[in-house]
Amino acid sequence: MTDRQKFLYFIALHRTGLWVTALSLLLLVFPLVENNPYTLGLTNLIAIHAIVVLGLNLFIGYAGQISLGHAAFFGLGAYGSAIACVTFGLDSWLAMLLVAGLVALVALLVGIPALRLTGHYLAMATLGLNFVFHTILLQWDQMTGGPSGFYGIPSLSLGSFAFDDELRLHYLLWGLALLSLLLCLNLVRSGVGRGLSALAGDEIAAAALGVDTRRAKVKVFVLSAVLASVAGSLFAHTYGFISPDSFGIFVSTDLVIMVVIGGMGSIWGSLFGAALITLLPEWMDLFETYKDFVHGGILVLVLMFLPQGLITGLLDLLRVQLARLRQKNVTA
């Protein structure tokens, strides 16, 4: 084997690790190149959305299920941490962990009966969960602040070091987003991940091959809910204020759009989808009123012409074109 072949083999073998390392280095130096607090605030929001979308993509893209209610778990994490810190005086990190455990229990209790459903029945069940949660946030104003929202949420801190500016939050949020990325990448390459992929392809065939489909669906549902909860807690401590509108039905829809645009079953695509939909309102500021229509239009176009997702579909088209060029060169 020549040195070039050895090098190419090394690249192919460690491709994922090299991509993660490259992304980590890019995020490490990004604030040195772009230190505008507004820009950093946008990228921090992308990191929070990415954590939610990574978990949701496991459920939609790998388990082949559908959830239109993940904003409820996102909101449970946010309001749970806010209430635990402000009302009960708990440490913010402890509150985040306790709330994540509580959300895992809620997801388990909801998932066991709900995941007996499939297709649009499951979508309606999760949508109903989001609607009930949003109504509770609006009506239970003594605890949640009602339509006025919840104020005075403290920043995360380690001792006397507080994550109270955009630069410090950049490293914290993207550090946790990268940990979530590594978790999902390792999961989908494990035996559990291969079982989930089989489940998405054909549930009956997966069961015939020994995959406990019901348990697998519940497990990935709980994991995706926990990631959404952690992201919600980070959202609350980052902005210091939350309101019911931040966790409504349209937010759940946006999260699904992020998954679809990035590519169902594409972990890396989740980052792209989260970034695109988060930044889109900033690029089309004049059309803010029609944001939901634009998001819906993008979703329809992607599903019609690139059903495997925007980034995945474009890469597939590129591979096809390169293969055709090689074929022409061979026959020429």
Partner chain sequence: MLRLEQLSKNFGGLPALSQVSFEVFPGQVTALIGPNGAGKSTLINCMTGVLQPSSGRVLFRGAAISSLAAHQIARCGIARTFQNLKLFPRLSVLDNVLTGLTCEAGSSMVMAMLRLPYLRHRERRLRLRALEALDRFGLGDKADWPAAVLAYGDKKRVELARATVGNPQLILLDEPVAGLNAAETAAVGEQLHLLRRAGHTLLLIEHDMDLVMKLADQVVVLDSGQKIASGTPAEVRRNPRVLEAYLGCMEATA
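And the form predicted in complex with its partner chain, for comparison with the form predicted alone?
So it's only the chain below, everything else dropped.
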């Protein structure tokens, strides 16, 4: 092999690792270039959304189902952490873990019966779950603070080091987002991930290859709920205040839109989708006013023209074109 070939081979082999490293470095120096707390506040919110969207994207893209209730898992994480820390005085990291465990259990209980049925029963079930959850938040005000929200949630801290300003939060939140990214990338590149891709492609073929399709769906659902819960806990500790508005069904649909923008089953696309939908209202006032219309419009357009989602759809087109070109070169 020539040096150039060796170099290209190395790049191909470690492509994913190189991208992750590059992104990490970029995020490491980002606050040096841009230290405006407002901007960092926005990018921090992207990190939190990205964690939810990564999990949801695995679920929508690989299990081929739709969840319209992930804001409920997000909210369970947030309120769970808030109540555990403030009302019961638990350590915040411990609370985050306990709440995530609890959410896993809830997802299991919702997912097992709902995923047994075919069609979009899970969409309905999760929508219902979100609705019930939102109502409970509003009604049970001794526990949740009701419509006026829950105040005074402490910042996360390591010993005496508190993550209480945008800069410190930047490193914490993006660190955890990158960790989630890495875990998800590992998953989709493994044998288990191939089983999930098979499941997404054709359930009968996947089962004939030995994939326990029902179990795989439930597992991915639970995983996505756990990621949403962790993101919710982070959200609560980041802002110190949470209210039911942040966990309604429209938040759930926004999360789905982030997935659709990023593309079904695309891990990197998830980051992009989370970033775009988080930033759009900042860029356009008009967008803020007609948010629901614009979101709905994006959803319809993408699904009509690129059913695999925006980024994945475009990449697929590109890959097919490239392969066709090569095919021509081979035969010519």
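Under this definition, the rigid core comprises the largest set of C-alpha atoms superposing within 1.5 Å between the forms. Please read these numbers as outputs of a predicted model, since none were measured by experiment. Numbering follows the first chain given and starts at 1.
- Core-aligned CA deviation for T21 between these two forms: less than 2 Å.
- On rigid-core superposition between these two forms, the C-alpha of L317 is found to move 5.1 angstrom.
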